[in-house]
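This document opens with one chain alone, in structure tokens, the form predicted alone.
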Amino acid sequence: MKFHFYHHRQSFNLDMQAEIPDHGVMGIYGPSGAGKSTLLAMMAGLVTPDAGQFTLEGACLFDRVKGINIPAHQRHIGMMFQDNRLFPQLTVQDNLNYGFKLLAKEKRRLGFNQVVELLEIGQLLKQKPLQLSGGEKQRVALGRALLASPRLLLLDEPLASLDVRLKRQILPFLRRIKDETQTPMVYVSHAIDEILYLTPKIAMLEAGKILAVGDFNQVIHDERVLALAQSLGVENVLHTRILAHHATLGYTIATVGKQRIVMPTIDAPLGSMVSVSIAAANIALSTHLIEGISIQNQLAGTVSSIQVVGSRTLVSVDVGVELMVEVTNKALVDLKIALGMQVYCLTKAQSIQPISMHEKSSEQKTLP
């Protein structure tokens, strides 16, 4: 997929250019007003840019100079919004069939039963949208988009209107769609943890411009991206494997790389993978292991990079995975932090927040 869009709207100028893979998931991240939704609308053909080009799977869908502008209904691009936009008068089954029945059988990439099973919505087919929960509505909207057999699925902050509990329910379904249907997706969100749960590939947007495109752990070292990420709240997203539950004491033990971490109790089977987030500002650095302290986690690692932006400093530490730690410039000087230095990353168990679970194991055990 390759695009270059220019669009002027009152006092806002959008000028975005990038080339990204035609497979997998690409995250689009940036503050409100950065142009994320406008970018998706241009891809879908809902907004016509003032200038530029757009090609998908080698086919040109828009070229202002050549006079090419394929209508939205002919682009075979699905779009899902944060408001599900289901037809309230139709049942779930009829909502799902909208668009699916209009497709010739040879153009159907996914079957009706396959999508219903994938999203676990079989028990909802006879109900109408008003009878559904927020999470159920979003799963139905997602199913409807998939049954249109899009060659690209655009998701415009689909979880923004849901609470944390429902987000944790929906994210694994999005991951299953990525893994099982191979449908390419562009996922827009101002929540970095949602994007990184689905993909490390990310485009960072600000004020109608793309600051950088690539793997998050690489683009975050761009000073412009770092300043943006810090202004929005830098998060670390880690994929951990559950080792043990200590129910009476209220904590769970998991692994990060080859090290163990303690976090609040998580309802997940032993052996399952759980994605967790830790704010960079909630991690402290120490030059040595500290005894007699209530902080439960002290991960040993090596300083891999140091970046200073204004009065704030971001230190990357390799603890088996890369961990970003926000410290003050004073702390950097006082501790004499330098590249290659051995340090410990300290974080309270309560600072670790679960995002979602995947790869469940059949084994489950709770320790006293």
Given for the second form:
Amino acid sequence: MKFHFYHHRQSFNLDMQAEIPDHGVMGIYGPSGAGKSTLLAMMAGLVTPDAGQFTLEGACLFDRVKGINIPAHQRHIGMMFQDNRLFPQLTVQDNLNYGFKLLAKEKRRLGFNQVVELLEIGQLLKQKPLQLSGGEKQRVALGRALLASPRLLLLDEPLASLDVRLKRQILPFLRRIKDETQTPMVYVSHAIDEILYLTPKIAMLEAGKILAVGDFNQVIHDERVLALAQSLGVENVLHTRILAHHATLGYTIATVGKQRIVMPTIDAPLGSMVSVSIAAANIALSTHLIEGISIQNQLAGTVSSIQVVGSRTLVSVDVGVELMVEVTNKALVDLKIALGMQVYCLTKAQSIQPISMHEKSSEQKTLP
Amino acid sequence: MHLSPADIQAILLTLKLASVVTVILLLLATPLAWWLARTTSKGKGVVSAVVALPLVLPPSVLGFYFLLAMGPQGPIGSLMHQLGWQALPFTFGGLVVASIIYSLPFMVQPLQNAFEAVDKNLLDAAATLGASAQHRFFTIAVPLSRAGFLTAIILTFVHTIGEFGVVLMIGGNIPGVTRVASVQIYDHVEALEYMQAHALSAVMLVFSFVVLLFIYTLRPAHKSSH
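Same protein, the form predicted together with the partner chain this time rather than the form predicted alone?
Full assembly next; the chain just shown is listed first.
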């Protein structure tokens, strides 16, 4: 997919240009007012840019100069919105069928039952949207968009209206969609951990511009990206495997690479994969293992990059996976931190937050 | 108190006129109301004002202009003459045309209000699911505007039944052709047949009240159902 959009509205100027692969998930990250939703609306054909071009899978969908502007309903670009936008007068089943029935049978890439099972919404089919909980509505909205067999699925902050508990329930569904339907997605969020849970690929937006596109671990070294990420909070997302639960003391042990981490009890079976996030600002560095300390996690690793941004420094540490640690410039000098140095990353168990719950690995569930 | 055959004929003619006008207006006013509800065009103000004119003009003024326009020298009348069609004044067709204009705001305005209340975001969502503008209108906008359609249809029907001035000007007073109930009541009063006038008036009063009662008691229930 390749796009270049210009759009001017009152004081807001949008000028965005990028070329991204027509497969996998692309995260779009930026503060509110950066133009994330407008970008998606222009891709979907709901907002007409003042100028520019948009090509998807080699087909031109918009070209101002050539006078091409394929209407939204002919683009086969699905969209899931923050406010579910389910049709209130229709049952869940009719909502799901809305786009599905408009599609010729040979063009349907997913079966109705397949999507209903994938999203576990079989019990809801006879209900009206008003009767559903927030999480159920979003699952139905996702199913409705998928059943229209989009060649690209745009997700506009689909979890922003949900509380943390519901977010953790829905995120694994999004990953299943990604793994099992192979639908390319563009995922907009101002929560970096949501994006990193789904994909390392990210486009950073600010004030109507794309600052950088690429793997998060790479683009974060761009100073402007880092400054932006830091203002919003840099998060690490780790994919961990549950090793043990300690019920009476209320903690769970999981593995990250070859190391172990301790976190508050997570409701997940032994051996299952759970993604957790740790804010870079909640990790401290030490040059040696400290004994007699209440902090539960001390992950050993080597410093792989050091970057100073204003009064703070972002240190990347390879602990088996890359961990970003935010320290003061003074700490950097005091500890004489240098590339290749052996350090310990200290973080309290309470600083580790699960992102997803009950994650089913793709191997366990295969679709017909 | 009883209704004479002439009274019955007038009532049936009235119902026929109201039905024909309501059906035609439904077809004409729906796209007009949709356009008014969605457009950002500068012409919207002018069109809205023209649509609302019959609300404020005395029916006799409307009837007078219809008569001029439809008469042999009028633009519509001379066009119809060239096409070899029958002139409209003093015919049922003329009554229908005049009533359509006269009742236009009663169909357009409730529909426009209902259409304006339809969330544009839902129409956008439908577009991303592959629905064309026409399909979006019939599957999203119309079902969500059910209450507006009900109100518009009933108001148009009742208002057409109640018209008098326009009918008298354009339709005259021909039994079975243009003599509707309101004109028949006028005739009874002129002839000092107060009992007859009373009977027919009572039928109109009760009918109108029942219909309005239906709107005002049923509508809130319709609204809360979606």
